[in-house]
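Here you get one chain, nothing else, as structure tokens; it is the form predicted on its own.
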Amino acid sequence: MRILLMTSSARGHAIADALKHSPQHPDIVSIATTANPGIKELAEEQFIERSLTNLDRLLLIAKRTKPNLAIIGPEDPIAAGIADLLEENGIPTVAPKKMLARLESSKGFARDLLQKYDIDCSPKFKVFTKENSKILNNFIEQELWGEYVVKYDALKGGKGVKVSGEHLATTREGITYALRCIEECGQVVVEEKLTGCEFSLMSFVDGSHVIHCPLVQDHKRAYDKDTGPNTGGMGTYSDANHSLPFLKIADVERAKEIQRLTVEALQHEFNPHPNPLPLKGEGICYKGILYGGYMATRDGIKLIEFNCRFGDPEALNILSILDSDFVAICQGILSGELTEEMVRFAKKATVCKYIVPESYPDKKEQLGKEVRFPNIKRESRMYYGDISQDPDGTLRLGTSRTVGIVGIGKTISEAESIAQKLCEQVQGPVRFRSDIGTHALIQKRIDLMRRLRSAL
């Protein structure tokens, strides 16, 4: 068994680690933008490519290494159509094809799809083009009451979304940014600014079956107490019951229902014939990971956005407690024969805290500085992100998130304590958020949802 893995992040290290724990003992061929030390240790071959969207080059490597299947980590090659290209050349790929990946690469496509198939989980929104841009001011001021979000309608490295009161001080600033989005990518999504608690749900999808992972909550802000600029994610936690403390059972079930209904909507959309629901993943259907970013609000569960791959850090939590064969799950996704029995997670809580350079995310002052890590024990995991390794084994900082350290325990508190102690032992010019997974921060989420619900 030979598996081609395209990714270089801590998410990619977690995927490689899960593959290596498979009883099928696959050989991993890695294509990455950097020489991730964790992936390098697990892979039989590693190819370093500056771009993961140079599809011709990626295909050349794939043909040379002849994998049985491929797994794609980041969004850019998925949106560019790498799954289409690989499958045309006989390499089954755990990632949706380009037209289906529009669920992530086009915010407008996702919102329109949900509206068309009556999946009621969107905030109030409107898709604007050059033709209707003159009513931007009326929509923001009169329908959204000045509380709005502007979403670039293409991939922009996580920097395409701007929020009023945070990135945009006035309606005029919002309109200016929206018009720039229209000029660059043809359209823009403007929608209602929501209040509530965010959470993530990732699901394995084989075209017709949607099997869910434990829920996770991410923390985007750079510093303790949810302060500072947004980042790629400073850490995450999951609970032993696979829900989250601030959610009700109905909230969890609704998020799962939205994932399932969305997969069905995609099948209807791209298989317009009398029986539009293919059996066993046949026809044009979604295969891979479906990641829904949600917000629990006073008015129920609302979708923020979809991603077509594992989240980072969320994958670090999920794959750390996966009790079943990840290779078999991938094979089930590709064959259209995925079952609940194939996907098992330990009934344990996890807390992930990211170690980052001291000046992250604003500056790059610690680039190349040495960093040292403690020994990782059985109840914890460590996944390498933006970090390099000298020939003598010395580890050196990059400019982005360095290492995700995951504590695993019977409770969130126990998992947090394990992660915190390990983070405190890291030596070098680094920092981390010490409040992620703590009782005080989780209680703030619980209290917020209680206040919102009591206002009904």
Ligand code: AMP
Contents of the next structure:
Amino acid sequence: MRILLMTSSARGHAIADALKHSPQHPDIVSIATTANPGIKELAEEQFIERSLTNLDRLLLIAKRTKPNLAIIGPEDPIAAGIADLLEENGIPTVAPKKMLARLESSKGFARDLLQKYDIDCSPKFKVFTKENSKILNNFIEQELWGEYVVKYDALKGGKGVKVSGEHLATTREGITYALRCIEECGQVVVEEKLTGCEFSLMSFVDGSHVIHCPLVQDHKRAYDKDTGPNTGGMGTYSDANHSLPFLKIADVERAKEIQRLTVEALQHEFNPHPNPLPLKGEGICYKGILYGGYMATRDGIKLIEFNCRFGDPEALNILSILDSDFVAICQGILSGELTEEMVRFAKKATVCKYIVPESYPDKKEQLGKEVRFPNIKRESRMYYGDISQDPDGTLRLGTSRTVGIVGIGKTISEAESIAQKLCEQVQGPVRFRSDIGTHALIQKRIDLMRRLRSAL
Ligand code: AMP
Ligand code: GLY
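Form predicted on its own done; form predicted in complex with the named molecule now:
Okay, now the whole complex, with that chain kicking things off.
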């Protein structure tokens, strides 16, 4: 069994680690943009490419190495159509085709799909183009009361969303940004600004079956107490009961239902013969990982965005406690025969804290500086991100997130304490968020949800 893995990050290291824990003992061929030392250690072959969107070069490597299947980590190659190309060349690929990946690459497509199929989880929104841009002011002021979010309608590395009161001070600023988005990608989504607690739900999808992972909460702000600029995610936690402390059972069920209804909606949308629907992942259907970013609000569960891939760092939490064969899960996704029994997670809590260079995300001042790590024990994991290794083994910082350290425990508090102690032992010009997974921060979320619900 030979698996082609396209990704560089700590998420990629976590995927490679899960593959290597499979009883099928696959060989890994890695294509990545950097020589991730963690993936390098696990892969039989490692190819470094400047970009993962040069599809012709990726196909060349795939044809030469002849994998049994491919797994794609980041969104850019998925949105560019890597799954279409590999499948045309006989390589089954764990990622949706370009048309279906519009769920992530076009926020307008995602919102319109939810509306068309009556999946009630969107805030009030409107898609604007040049034609209706004159009513932007009216929509923001009269319908959203100045509480709005402007969303770039294409991939932008997590930097396309601007929120009023945070990134946009006035309606005028919002309109200017919205018009720029229209200029650059033809349309823009403007929607109501929601208040609540965000969480991530990732599901394995084989076209028709949607099997869920434990829920995870990410922390995007750079500094403690959720302050500072947004980052790719500074850390995450998950609970032993696979829910989150601020959610009710009904919230979790609703998020799962939204994922399932969305997969069904995609099947209807792209298969011209609606009755009966293609079974067992036949026809044009979503295969891969579906990641829903949700917000629990006073008015129930709302969808913030869909991603067509594993979250980073969310993947580090869930793959650390995966108890079943990840290769078999990938095979199930591809064959359309994925079952609940194939996807088992330990009833453990996890806390992941990212070690990042001191000046991340604003500057790149620590590039090339040496960093040293403590030994990792059974109840923890360490996944390499943007880090390089000299021939003598010395590890050096890149400019982005360095290493994700995951503590695993019976409770979130136990997992937090394991991750925190390890992070404190890292030596080098780095920092991390001490508050992720702590009782104080989680209680803040519980209190916020209580306040929102009692205001009803
Ligand atoms: P996205 O790229 O859609 O996940 O948006 C990035 C971040 O913007 C999210 O994680 C939220 O914190 C924020 N955001 C997006 N949509 C909304 C919304 N409708 N209301 C409030 N915050 C939002
Ligand atoms: N953790 C956020 C993301 O992967 O998009």
